[in-house]
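Quick heads-up: it's one chain on its own, the form predicted alone, in structure tokens.
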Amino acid sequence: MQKPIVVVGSLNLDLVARVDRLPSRGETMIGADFKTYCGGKGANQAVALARLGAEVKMIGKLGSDIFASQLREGMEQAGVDISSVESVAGSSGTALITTSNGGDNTIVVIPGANAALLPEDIDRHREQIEHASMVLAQLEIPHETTEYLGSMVRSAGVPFLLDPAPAYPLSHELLESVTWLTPNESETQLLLGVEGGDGSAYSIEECADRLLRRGPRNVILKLGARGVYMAGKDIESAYIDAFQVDAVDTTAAGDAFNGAFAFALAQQGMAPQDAAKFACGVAAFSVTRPGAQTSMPTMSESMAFLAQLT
């Protein structure tokens, strides 16, 4: 019997304003439209997995507000097992997103109920975490919870994919528990302590090498429209090119990549480079549609899309 993939992380309602261009500091401008979408990095990655056909369980927290039922419904419709998503008093997680016609965005996350996901909650779900084919996590939950999860999966020998977003300096102990670390360029610079975060301090290869020396087994650097760069103990270093598409909304492209990569690696048995290429295709498809979870493709959509581009 195939082991499920477990996602530990955030659930947010995304409040999305679309504008012609992103506003400058202090600028007020008229938006083109406004919509709400189910989001949160954890939930996005769980939905990406479920849409592709993975068996996936979500561990997280929702509030007692009107957003909670919408978020639950979105995940259930996608096929995510949410029996381990618990409720607490107060607001659910929220993200304020501004996206331009060119697909760029800015995001402000308000944790809400996500801040109530604590180490004792991880303990209650120890059995399903320790019997997962892979565990995915992000950094929209409390730091101590992610640290505790890292120690648990390391002791159990479960592959651990960590998306270090929103980025902050990570302990050596946590990084040593990570099988796949998947930062984007700005997150990479922050993890390396580079001032300015403009990506110019080190080459991509040097960034990967410096991150690997801090503890993770493998790294996948997400380079946006340029694809990804992979390096580590389980793979030969390689660039995987992105698929060129007309972007509508890049909000959850990284989540689409992580979900697709985990699915391909843990439940489809693909080699890492093949899994990364597949994940680049899924991420490319996702940016052609608006929203976070609504942009995640099914397996049939992904295969048809990839067939057109290859």
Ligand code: RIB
Given for the second form:
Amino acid sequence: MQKPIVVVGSLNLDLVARVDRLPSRGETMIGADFKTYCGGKGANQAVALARLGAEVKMIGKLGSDIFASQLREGMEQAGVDISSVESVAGSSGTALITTSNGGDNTIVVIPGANAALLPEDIDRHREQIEHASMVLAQLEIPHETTEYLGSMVRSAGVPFLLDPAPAYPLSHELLESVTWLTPNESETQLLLGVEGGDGSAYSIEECADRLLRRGPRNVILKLGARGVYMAGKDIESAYIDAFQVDAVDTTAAGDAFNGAFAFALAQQGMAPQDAAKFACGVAAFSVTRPGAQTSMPTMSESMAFLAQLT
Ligand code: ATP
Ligand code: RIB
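I would like to compare: after the form predicted alone, may I see the structure of the form predicted in complex with the ligand?
Time for the whole complex; same chain goes first.
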């Protein structure tokens, strides 16, 4: 039997307004429609994994509101083991999302119950974490919890894929525990302390080098419609192109990529470059459908999509 992949992270109910273009500061505008979707970077990555056929367990917290049952149901239907998703009194995590017709978005996350996932919860699930084929995390849970998880996986020698989103400066200790660090472009700039610049302070290759010097074994820079750049100790440096599609909604494209990459690498035995190419395919599929978890393809959808594109 496969060793499960464990995702430690957030679950959010996404409240999504669709508009023709993103509003400018201070502007009031009329939107086209409003929908709710199951989201949260942790839950999205777990669902991406499960839809592809991975054995995946989620560790996280939900509130006691009506959103919690919708979020549980979404995860269960996708096939995620949610026996370690616990309930606390109060609100579940929520995200206020505005998506434009071009597929761009802005997201404000209100942590709610995700803020109650603490180091002692990680300790209670030590056995599952230490026996995982890979552990995935993001930054929508308390910082101290991610630090604690990092030290646990490092001592156990478990591969650790960290999505530094939403980004904040990370300690050297945490970065040294990371096998695969997967920032997008703005997260890369924030981690390197060059955010708010013109984005060209360093080349992409230089950004990867500078991040690698801070401790992770490998980095995969997510470059939106341009694909990814990967470099590190376990791979030859390479650009992997994105697949050309008409983007409807890019929300959770990064989550689709991370879930698919982890599945391909940890449970399908693919080489990292092949896993990244497969993950670019799954992520491209995801941007053609609206919503976060609703956009994650199954394995047969992914294979049909890739066959038609190549
Ligand atoms: P998000 O925060 O929206 O979940 P992200 O900012 O973490 O995503 P991106 O770099 O935007 O990450 O997207 C991740 C991957 O998804 C890209 O590397 C690419 O492979 C794929 N992707 C994103 N946007 C597009 C697009 N418009 N067309 C094709 N593929 C895309
Ligand atoms: O990565 C997309 C996710 O970010 C959304 O589902 C939202 O919940 C926020 O966590």
